[in-house]
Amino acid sequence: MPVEYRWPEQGKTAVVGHEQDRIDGLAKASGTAKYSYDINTKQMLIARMLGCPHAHCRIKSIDVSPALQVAGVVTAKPMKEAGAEIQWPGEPLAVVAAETEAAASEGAAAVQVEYELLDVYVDDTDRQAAEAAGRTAKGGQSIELEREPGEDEDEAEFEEREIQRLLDEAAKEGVVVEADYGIHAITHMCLEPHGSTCEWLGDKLTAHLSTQNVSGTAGQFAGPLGITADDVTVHCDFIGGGFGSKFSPDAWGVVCAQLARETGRGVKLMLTREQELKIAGARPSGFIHVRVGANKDGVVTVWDSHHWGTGGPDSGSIRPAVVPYVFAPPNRRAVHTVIKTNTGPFRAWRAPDHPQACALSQTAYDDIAWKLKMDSYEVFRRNLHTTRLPDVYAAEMEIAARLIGWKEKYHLHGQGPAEGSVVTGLGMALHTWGGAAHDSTCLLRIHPDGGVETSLGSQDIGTGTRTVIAMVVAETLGLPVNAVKVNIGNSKYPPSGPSGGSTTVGGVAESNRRAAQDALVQIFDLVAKKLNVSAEKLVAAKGRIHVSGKPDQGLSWKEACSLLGMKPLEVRGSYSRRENQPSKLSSETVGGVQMAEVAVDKRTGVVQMRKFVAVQDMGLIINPKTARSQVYGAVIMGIAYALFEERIIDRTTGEFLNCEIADYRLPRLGDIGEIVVELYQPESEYNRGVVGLGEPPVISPGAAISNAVANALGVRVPVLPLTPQRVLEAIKRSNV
């Protein structure tokens, strides 16, 4: 008969949609879950790498022959030739690999190396002063106006004028904020560091691989190492930690291979604590200087912007189109600037780019409100009309208010009680996001015992996605999770997508359910004919095969299965977002709502997190106990980009001075204060299918916080994150 692919309608679901349990969490929580770290190969040898500790500088020479000098190493090569340019400080220039950790360590230590020092730009605060400096590029510029330039008129003038004339007339009858808001950059401190172990059988290699993209590594390490794909497998059953940095082997990646090659000894080389800071991949800093207007009703009738930030020396920031974020007003233009710096590269970073574009945005949308003596969460939804979303966001604001006591708590900005010197305040954001499902494909494999196992080339970075596969698989064939073995973390398993863009948990509950589904009706087609009924009335549920409203008449699952035969039954499941396969199992477009409670001190700039609430919607909720957990882990580094997190810079040298982790900043358990989670789901979240969540909630923390502040102080302290320095300074300029 044929399947169509969806759902069971809400509410009649035995296993999606119900709390349930990591099946991995045992073995994570008991310490036998093996993460790449932990993977040892017989006489294997442990790889170092010297990293550059000039921001910018030539290679003058480079020898690697006083590290082989060292008892214990084995091997020394370097990866950068004489006169190459290094443009940020930590670029690894040579590997070592020894019999120990220490040994390997002093090896490294042991080359020697000349250098040619070359200037040093790092300041990506000052658009300006890169431009005089030369230092950046163009990033683009994105308009739109309501009306069009007359046949005569130059289009740039135009824009000029009319942008001008919107302002204007805001200030005429309505109010314009005219401020400088920024974010600095953060990096990337995975707790299990970037790095390999690698072994090869013959002319096979075997990466274990720390990664979040396990079947589209496979031909990144085999092209550079002169093999082809099917030669490598990259293996990860667990990983600590990706969040967007770890879809390649990198350089070091590959190195540790052909130190494996040419040794014939496996080769772990993992990043130092040090390293992972500096070369691991950085999320790039943004700075605005805007010009909004609004009506007296606080409704936003133009927009303009120059925005800047930084992503390294190649670099790359903040889109042009991201800002303003949400919002989208008749009238805006906003244009970007590149700054070229020397320091560590950019990569995705949860949610890339819109943690900095909200920040930037939604921080104009609260001082609109303050500027009007307005209650903030008004002026928000009076501008949702200009957003993607407005329904959603209208009631996710209205559960978020009610959560947080809004209505209770708020006060105009800087006019609440004290207590002391401790003032308190509330702010609020808005965020979306896509999360469409990425290609995926599976191989459902049901025995003639009853045995069910799906093999896919995907990974588990943490979210819960091998427990979601379980439960798909088990709500289709009508059985509990725990009858259903998941494989993944294997490059030769079907093709998966990468965990990235917040597309897992969609792909493989599309693959998985459509093969499921597929698998049933052939298991259907057998039982019905050993029952002599239509399989059109066979369901399948609590462990049976059965006549649908009559338990009684059917098999059990185990002997529904042993009519398979001797073999087992094999099924693919696939889908792919290039072809455009229409689908009611998965959608793309989600929306949240954040509020946040802060008590700051005006005497010591200390903020303190009292109360965090984070409203989401993601379409249909496979479970809600991981999804919850996203979210909190989301909302937790919000408040540490918010309030501690940053890359500090000495302007001089281009040192990265807080690379350690005693030194780079994260909150604490006392820090974070009460999260309060809502996952919104009515009937019309649920027939949009699955929407994938890894990104979204990350998004609203700066904003959310740093209206806030601004709240309770009646000061806005401009640049995240909001360390008490700032906060003090902040006050200081206000003489509040």
The other form holds:
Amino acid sequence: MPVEYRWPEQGKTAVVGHEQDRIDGLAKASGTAKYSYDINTKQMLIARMLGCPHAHCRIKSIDVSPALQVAGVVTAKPMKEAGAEIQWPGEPLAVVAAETEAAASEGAAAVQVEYELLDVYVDDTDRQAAEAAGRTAKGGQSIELEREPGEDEDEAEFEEREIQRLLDEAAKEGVVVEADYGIHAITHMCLEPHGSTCEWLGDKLTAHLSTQNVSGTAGQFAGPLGITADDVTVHCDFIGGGFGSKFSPDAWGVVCAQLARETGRGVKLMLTREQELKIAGARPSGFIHVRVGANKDGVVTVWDSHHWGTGGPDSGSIRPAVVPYVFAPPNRRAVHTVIKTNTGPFRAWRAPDHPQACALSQTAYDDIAWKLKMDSYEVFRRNLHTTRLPDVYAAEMEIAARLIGWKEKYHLHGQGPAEGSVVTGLGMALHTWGGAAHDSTCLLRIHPDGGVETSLGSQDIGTGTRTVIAMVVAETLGLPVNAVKVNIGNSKYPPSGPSGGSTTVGGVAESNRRAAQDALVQIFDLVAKKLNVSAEKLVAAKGRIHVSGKPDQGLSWKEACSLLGMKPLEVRGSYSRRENQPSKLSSETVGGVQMAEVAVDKRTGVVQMRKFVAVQDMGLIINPKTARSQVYGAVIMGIAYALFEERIIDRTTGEFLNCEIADYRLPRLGDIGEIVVELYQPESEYNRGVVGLGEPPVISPGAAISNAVANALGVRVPVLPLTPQRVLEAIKRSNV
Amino acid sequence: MKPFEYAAPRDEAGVLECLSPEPGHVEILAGGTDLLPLLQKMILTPRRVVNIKEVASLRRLSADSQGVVIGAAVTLSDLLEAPELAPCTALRQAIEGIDALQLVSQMTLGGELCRRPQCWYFRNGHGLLADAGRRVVQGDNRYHAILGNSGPAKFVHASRLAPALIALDASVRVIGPEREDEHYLPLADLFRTPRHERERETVLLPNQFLTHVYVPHPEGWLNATYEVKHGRGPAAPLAAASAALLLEGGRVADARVVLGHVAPVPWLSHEAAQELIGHAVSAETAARAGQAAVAAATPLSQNAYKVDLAAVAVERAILKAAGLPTGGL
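Give me the form predicted together with the partner chain now, not the form predicted on its own.
Now the complete complex, all chains and molecules, led by this one.
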């Protein structure tokens, strides 16, 4: 009989859904966990790269020989040739390997390069200027209108006229908000910079790589090195942050392996902090001009917007399909223009496009409330029918409102009491994300002595993947969590997907639950034979295999495993989206509601977080403790880009000015206020199975906090982050 | 980082012997919180680094009936714990404003006063003045000077303790170049606005160094520091001010108001002090003093907001010193 893969009913689990400390928490907290940056090999060299000091130039000549004169330098090689055009600052030009870090950095600085300077373009805020300078590309558009053009009508003319008609109608009977909003580019700012330590044993490469993609990076090393993926082992037990920027070994990973091969020694090449900020990933900026019309009840009838931004020298920026965000009013048009700048290229940043789209559009929804003198909550609620998850949002909004005290504290925009120069306000936003499980395979091995281990080429990007895997296997086999050994972080294990897009927990839960259920069938058969009972009647619980309802009629887990004989039982668990969906173990699409309470000092422009409430659905929750942590982290990351984080570029030279920790502002613990996380898991959610959680809670904070500041001040500060400067300037503009 | 000689002399004379008359040849190491990153980025490339933390006289803090003498290598956490400095609230508040336990434990008083500017053009290798100020004027100057910025220096002085100490009428002891050379000068006179790349932010010759700071007992001077900060933690305030007020019969008899992070030097505002003298401290007089402090401001292309912040900082430092509510966050 085929096994039906499913979870126990809600409330009937022994491990899943219960608070579980991370199984590697102590190792991380005590420093015994080895991150890629911590891996040293015997006789290892340190490599450093010279980054281009200019934002746009051509390399006239490059000479690495002066680096070789620096004491301690072992080798140096160019990474670009004469004639190469460099399109962003910090692009690696040469690499130097040396006995010490100091010698490597001095050697890199000694490399002689002649540059031909080219025109620099970095302004991503002014679309007309970029168009005039020929620095734009069409980014596509998304349009939906209730009415259709007549047969002889020109489509473009009809669209224009119809949108204008709807806006005029709204202006007459309801309200039109015409406004600009924006959000600046930020970087990924991984605490552990990108990089690797590479070592060769004969023709075989081991790369200790800081990566979100253990199973997918071996081939990326192999190709440029002229070997095949079977000759490469990628190893990453712990990673200090990736956020979407660490899927590839990158040019610096490959050059590290080359240096290791050429010198016959292990080589460590980690980016410097400055390089980490300049070249290892950025989130595209976004700026928008919006006209949005609503009826007198605050229901949006028409949305018309044009947004632009930069993802670096080529493409990037926010897809029009997610504008307006979450809400899909019956008539809408979103046009997108890409601005090509001499700035570091974008990489996927936690929920690509969504945080910006949310900040660019749900601010406009909130301004409808402001203009209509309505409660923001009401305007959001009355537009829920245009979302894909109206019931989930409605339920979550009620919970969030209760937790933040919306009813008691809310006042109309700018109408709250002031204490000295301090005013307070509330704001909210909604988000959504897919979070479908990625493909995953695992090898579950049950030893005759009762030992259990599962191996898969997954990775723990800091969120508790190891713990979740152990919980799934333990739940299935009726064992305590510490009875399961989890082997991940090595590309020689069965392949599992990269950790991106909130796909990991679903993926590893699928493969491991399947493997463990399959293994259990085989063990049940052995036990059934031994006890002379029907295998269908057996259950695995509390470390025993026994007849359901009769714990005495059974064997201990160890006794049961001894029936395996000499060899361990090996079961491969496999999940692929194409073959195994629909699955009762996982599904996709979540909502999520967040509310912010802020205090603003009108004289200094300083915004202080008072309270932040995040209500989040995610289907079935495997570990509430790490799930909650995930939301806390996301909210703090959201507060960071709402109030602090910003890539600051010199407008004439294109230099990245704040590329060190002292200048790249991030919130401190004292800046985040009280954060309340509520995991929303009614039976309807539980029964959907696992849905990923990584991205969704990072999406709403920008809009929610901006809306709270607007509510406090009665003035919209249109561009994130909401620095004291921007707040003061917005107040000044509103007084003119 | 470039290789350098390292010296750790045991007395002041030993330090002097290790210094050089050539600018940039020798750097003094105390807490190292500022020097090390500058060495690593090769913004500073000295031939020799002289650690002064082994000099016992520089680690000493002592008080007599007149005031407190503090060695340059005394850490900021030691200052916070010194009961002799309890009446120097402006100083304590400035130290607390750094808001980072590791830095406060490691930073020294001398190092903090001589901290190099955080100007990103300087920190990214374009020199202290960044092409005679041109890069700042044409570039991103949101954190730069709004006062005293008519010359090539557009950075803001980095010290957070200097405004408080100047408001408290501190002076300093400097020795060198010769062994017997010993100078005492008001702390305010230690700082200068450099006019070219060979000058730094203090009047010290390359072969002189700051050994002690003398802080007279405030004796009835009410004093406080107010910083406008963009978030918690050690990042420099956007504007700051320290105020010291001597009240007689409910009116201000004398006042010293010093602004921080608005000019290439700690900015002593006689104009603000004059607004106060002869008046009782109130929200109105404090606001007038704030306006007077920035009346001569010459903001750059992007930092006009700092003029408002500097005025608020002055106003609130005065109110805080007088024990009145500041009305802000």
